[in-house]
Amino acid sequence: MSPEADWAARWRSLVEGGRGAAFLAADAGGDRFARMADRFGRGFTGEDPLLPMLLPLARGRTVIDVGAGVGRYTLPLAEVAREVVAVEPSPAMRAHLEPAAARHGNIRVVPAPFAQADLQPADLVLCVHVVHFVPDAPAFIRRAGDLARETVAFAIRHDAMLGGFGDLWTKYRGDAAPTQPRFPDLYNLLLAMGHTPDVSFYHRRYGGRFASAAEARERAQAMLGAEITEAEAEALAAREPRPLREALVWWRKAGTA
């Protein structure tokens, strides 16, 4: 196989057999992201370490925010961009996004998966913590590149985020916890596809993911297929934030400054 095919196959195996698949499979109903939307909809605390890197890329430009979610980046980018097109297929995410977007005059919400969305080119195509859910990463990357007039930017974790589930997975499932594609996988895939991206690393603090021990227990049972103890649920709910490395990976189209 070619280097691109090798990295694409590795990527697909991580998505289809990894933590992302287990996480999304745990969400009941037709909207795989419903539980994530409820949690994200509670809001984010503290300064976002990625936003200062994104604002200069978006200032005065048109932006496609792929997998916009509840609007974590759509809304602040709209303060500096000419227009932000928020692509979000999840009804649960859009229930939080659309009322906030309506208060801006330059946000358009597209309720469709990225691959099927009817989109016009924009100056910046942005994908923050989205591509690690996508089995066919090369197709996703090529579509982002086709739609970008100037810049394509991906944000992805470098460090694995197990959120306290790693030891529990081994205890209840008997093997190592699955993971997701991370920065090294994306970077090497991009190199194999002919891109030489710029990279900036930053740290984000993760923790406090659950509002209560009951919520932690419900999530753990869905992911692990086992009932954890009360003490384990309380430990998950009380988990202190910890810094993990993430990377902003971006490249400019040929002929752009």
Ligand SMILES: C[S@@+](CC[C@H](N)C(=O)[O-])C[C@H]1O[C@@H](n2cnc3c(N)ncnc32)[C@H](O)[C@@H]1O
The other form holds:
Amino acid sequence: MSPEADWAARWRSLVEGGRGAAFLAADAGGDRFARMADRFGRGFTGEDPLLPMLLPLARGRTVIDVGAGVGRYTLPLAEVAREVVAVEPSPAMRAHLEPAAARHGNIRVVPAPFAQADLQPADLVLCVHVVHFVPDAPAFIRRAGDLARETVAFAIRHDAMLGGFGDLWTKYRGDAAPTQPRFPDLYNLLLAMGHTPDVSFYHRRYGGRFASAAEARERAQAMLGAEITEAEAEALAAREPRPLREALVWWRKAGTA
Ligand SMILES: C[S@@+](CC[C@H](N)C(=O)[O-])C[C@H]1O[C@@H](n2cnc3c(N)ncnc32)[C@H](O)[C@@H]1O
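Let me have the form predicted in complex with the named molecule next, following on from the form predicted on its own.
The complete assembly is shown below, putting the previous chain first.
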């Protein structure tokens, strides 16, 4: 296999067998991002560590925000960009995104997965915490590169986000908790595809994903297929936010400054 095919195959196996798949599979119903949309729709607290790096890339430019979610970046970037096209396939995410986007004159929401979205080229193609859900990463990356006139930028976690489930997975499932594709997987895939991107690391605090011990127990049951103890459920619900390292990975198109 070529280096690209090797990294692409590893990527696919991480997406299809990874923890993201376990979490998303636990979200019953047609929209696998519905539960995440509820959480994101409640809002984000504190200063966003990534936004200051994105604002200069978007200022005065046209932007495609792939997998815009509830608009965490679409909305602030629209304050400085000429136009933001928010690509978002999840109806539950769009239920939050669309009313907020309508309050801006320069946001267009495209309700489709990136591969099927009808898009014109833009200066910046941005993709924050999305590509680790996508089995065919090379096709996704190529499309981003084809649509970008100036800059392609991906944000992805470096540290595994096990959310307190790492030890529980091993206890109840007997093996190491599966992880999603992370920064090293993306960077090596990009190198194999002929890109030499810049990288900036930053930290984001994660935690407090369960409103109660009962909710934590219900999610653990869906994910692990096992009943965790009351103490374990309480520990999950009481988990303090903690910082994980993430990376902004970006490259300029040839011929742009
Ligand atoms: C973790 S959320 C991130 C949302 C937003 N970028 C943010 O950082 O707040 C992942 C988003 O990617 C979207 N998504 C998943 N697969 C996608 C695809 N193939 N094309 C476009 N968006 C996708 C999901 O619907 C979801 O809204």
